[in-house]
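The chain that follows stands alone, in the form predicted on its own, written as structure tokens.
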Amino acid sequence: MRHHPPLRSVAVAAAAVLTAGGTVSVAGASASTPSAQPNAPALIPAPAQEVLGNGSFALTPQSRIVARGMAVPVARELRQDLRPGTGYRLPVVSGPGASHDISLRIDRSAIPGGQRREGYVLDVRDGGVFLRAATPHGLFDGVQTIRQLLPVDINAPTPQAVPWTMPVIHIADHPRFAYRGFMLDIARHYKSPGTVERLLDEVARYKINIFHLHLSDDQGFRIVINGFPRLTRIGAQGSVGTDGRTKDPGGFWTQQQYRDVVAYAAQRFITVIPEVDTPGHNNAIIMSEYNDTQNPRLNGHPQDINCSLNHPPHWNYTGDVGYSALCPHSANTWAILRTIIRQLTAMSPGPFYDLGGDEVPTTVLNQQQYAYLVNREARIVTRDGKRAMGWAEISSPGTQLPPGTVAEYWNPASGSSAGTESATDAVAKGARLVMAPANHAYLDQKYAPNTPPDLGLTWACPNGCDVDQFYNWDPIHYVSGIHRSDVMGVEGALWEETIRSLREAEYMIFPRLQALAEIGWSPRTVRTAGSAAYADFLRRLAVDGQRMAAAGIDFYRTPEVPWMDAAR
């Protein structure tokens, strides 16, 4: 998916520091703001306000975790994150916090009204650590906090024999963007519900809330649909390459099992939205249910969903695209779909369902036969109580998009180059954009020529993508005529055309998503290669490795990087 061109012809300013001089500077009050000092907390994503004290405060084996409430199940979290490391039992009460001790509060008042969905103010003193915010949710963001604050062996799986100091330190912060995501294909290369667990957890140390699912392609479908057990049982069979099967035979999860991915993802305050990319994308579907005869939900005569190139359809195990789509006036195409959404749907508790919409060449169907296919589809996620999402392409011609429908731009195209019109469409039509160009925010392209050489996609990034390139724009006016309003947020997505294994897609993801996850958090300030912003960025980084090591995350020790003994 997408990984050719269309088929259509800075760090963070500094954050706020207390110098020695007594003079603060804010982060992202303009271009020109020195950077933060070196001996500045490596916080990533950079906070929207800091001020650095004198001291610090030590975790002890006497330390304690006070809550109550709604803060009790974050608290837990902490305890959960913080006992490997520490080795200290740090139990969550709920009387007076005593010295040393780690205190978590819901407190409306502390938190400015347009920042109570995930603000949050924390306090390091050397008498104790004062979390305060106006949801869980906040309090989460600002537990992630906590954790960089803390020596980077606190993500060692076993204690570690080192002080567990914290500087003194004031931080105001809050999310510039409500949706900071990250996209995973499970049908080009099939991933455990195990594995994507491992994933929620390192992704949400960045602060990313939402977890975009690509479950299904033509190569594979992923997740069991009641009614249709053709669908995984010969749809789920292959994978990218190999023949499909004869070294990567593929995979599906369970109900159950997406149901705990997505419980697991939401204690994280991760929102999982499900995608099954349709009408092109869809082969694995097509060649499901093509001699589903049987099927009492179909009409006998399933081959009329077939609307692609192969006639009859045949397996292809390519990366190849934009060969398959399901026909939009076959009865038989609306029994199939009707019923993944609404399964799909039922079991997602968050907002959205992706309907995917991208990669449909007119060879496949006319725009008139696109546009159908997305306006009906549409309107049933919209009657099962959902959100339409969608690639950019969703806003073509003929396309009539509900109120509330999220577009996600992905083409690398910018300013106002052929290409970007699928955005400005889509704001027009009055929906909002998830900003994803492929040359900034995929993380499947290869970080530099032949780097690394047996994974990742060039089509993008034809030089490579490296952290400079994941870091250095701005979701705003990388297209021209789009405002703020316009913009929910921002998306790395890793498309698994190359990606077999969990260390893998660790490689590819990190150090890149770091990248995004600043982009979509920290304020606004001027990134450029050769910007204190980006400076800046690069030291906070080169301490992430040491982090990531610690947690025995596999990731791309970039030239870019000053890294601090980060193979450890």
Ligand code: TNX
Contents of the next structure:
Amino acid sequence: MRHHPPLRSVAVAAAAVLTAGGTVSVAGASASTPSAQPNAPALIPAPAQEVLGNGSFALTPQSRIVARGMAVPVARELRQDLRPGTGYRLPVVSGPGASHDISLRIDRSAIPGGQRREGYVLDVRDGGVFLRAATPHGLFDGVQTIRQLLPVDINAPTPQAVPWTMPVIHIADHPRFAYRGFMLDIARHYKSPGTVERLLDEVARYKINIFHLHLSDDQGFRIVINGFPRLTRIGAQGSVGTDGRTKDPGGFWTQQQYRDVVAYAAQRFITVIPEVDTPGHNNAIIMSEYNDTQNPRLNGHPQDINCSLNHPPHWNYTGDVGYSALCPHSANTWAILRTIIRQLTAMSPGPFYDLGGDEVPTTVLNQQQYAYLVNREARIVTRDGKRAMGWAEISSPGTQLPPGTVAEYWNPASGSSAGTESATDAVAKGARLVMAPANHAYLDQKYAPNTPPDLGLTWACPNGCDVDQFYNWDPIHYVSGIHRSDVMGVEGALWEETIRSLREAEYMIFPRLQALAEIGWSPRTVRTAGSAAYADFLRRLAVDGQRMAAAGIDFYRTPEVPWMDAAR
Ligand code: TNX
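Having looked at the form predicted on its own, could you now put up the form predicted in complex with the named molecule?
Zooming out: every chain and molecule, the one shown earlier first.
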């Protein structure tokens, strides 16, 4: 059965203000339902407030991008975005602006307090486009909106002969949640830095601002750690499905490649959160290190890191989970983990380090062992200057979560069902939550039972999880007893047991990520199968399909969306 949020949350949400996707009337007195505005531009995520005017702005071969100081890097990004499709030069100049120009300005006073991190105000007038924000990040968010106000062909890789007009509009926008994440598992199937950068470009369009990178799992360890060369020499050579090492050969990143991806993400205002999952999901580390008897960082007897069910350990390239664990009381375990954490935190400017913590059955480690490991590891993360993050099991009995800890809730359980205590316990221990319930946010789940035929898992979505399932839920009301202030945001997770190529990844991500991006960004509203917000979202998604097609992004053409003719 599909899961539906409890009625209680629907009733509460019904009392909320209706603004998402809606066009607020010029007088500001009434906010109309989104579906009543068929001509509103197809923005995803829907802005907090938009007022459509009359007329249009036209970008011309003479148009320039006017920017100064901290606005300049964002202006250059915009130029990069608009050049291929228009074929215009669009020089970045310091002003003053003329008609047909787009001007980007850092202006604190334009944005209300409390919205300054990412808020922006965008005015499209017939004589020019004026974007203001308190921060470069806010400008970047506004730039994504500008891209969506232009004709869909703006995403084409080569110049298109269309009039580059935008509707006259006033938009005042800011995110509902600070954390809007995309998680990618490059452990189950390796992805190159280039592939990942392409995906970052694609998700940035929807104002995603967190990239959670799952770097290690039973089947592979994907980044060089100095002092432990076997982690990649041995640990990175396979993938899920590797049979006798003849296919899916694995791979790994150098530290320079990791730094480059972090910088690439930062240019798009995306913060990278590295994750090396522990103490479970660790067969690749164990297989790499349990015979590393000559390593001066270990004590000559590294076999004692292995608390898996298998003695000795052996490779298992299936998608099995819950059989491997690092031993919490082995000094060698800590020599390895300290080194990994030190090097990854040093290369990651963001505030978080994710220690994993999921799926360790008590047949593998008992609760005390588990809690000991999580507590000790969280202290190391804190000492290295980061906030600890982990899957919500890190709130289980015996753990103490340092201030600032973030727990990611992935269980499909809702309301007050069994399983939700991982979320409520985390909050009781002072943690904040990222909501990623698997049946609403796991991008690796099939869209429909047989769609697609050989991609995706079904454990959280036996009947499939299509766009409706990703859109029609609310992060605050999903688990009983959680409050607004407990929730930092949402995340879409692409686990890669079945996903090999960039194409396959895109197909599973889009168009479901758009739903999560809207839930994370746009104001709270009633989101149900019959709601006006959902109908309006589908209308906007149909246009977005043309944008994705123009950009060469693969996606699932769900029957839920009235896709338009992709021919241009
Ligand atoms: C559960 S959710 C896992 C992953 C799998 C995923 C597949 C979580 C924290 N662990 O190890 O890849 O399901 O959907």
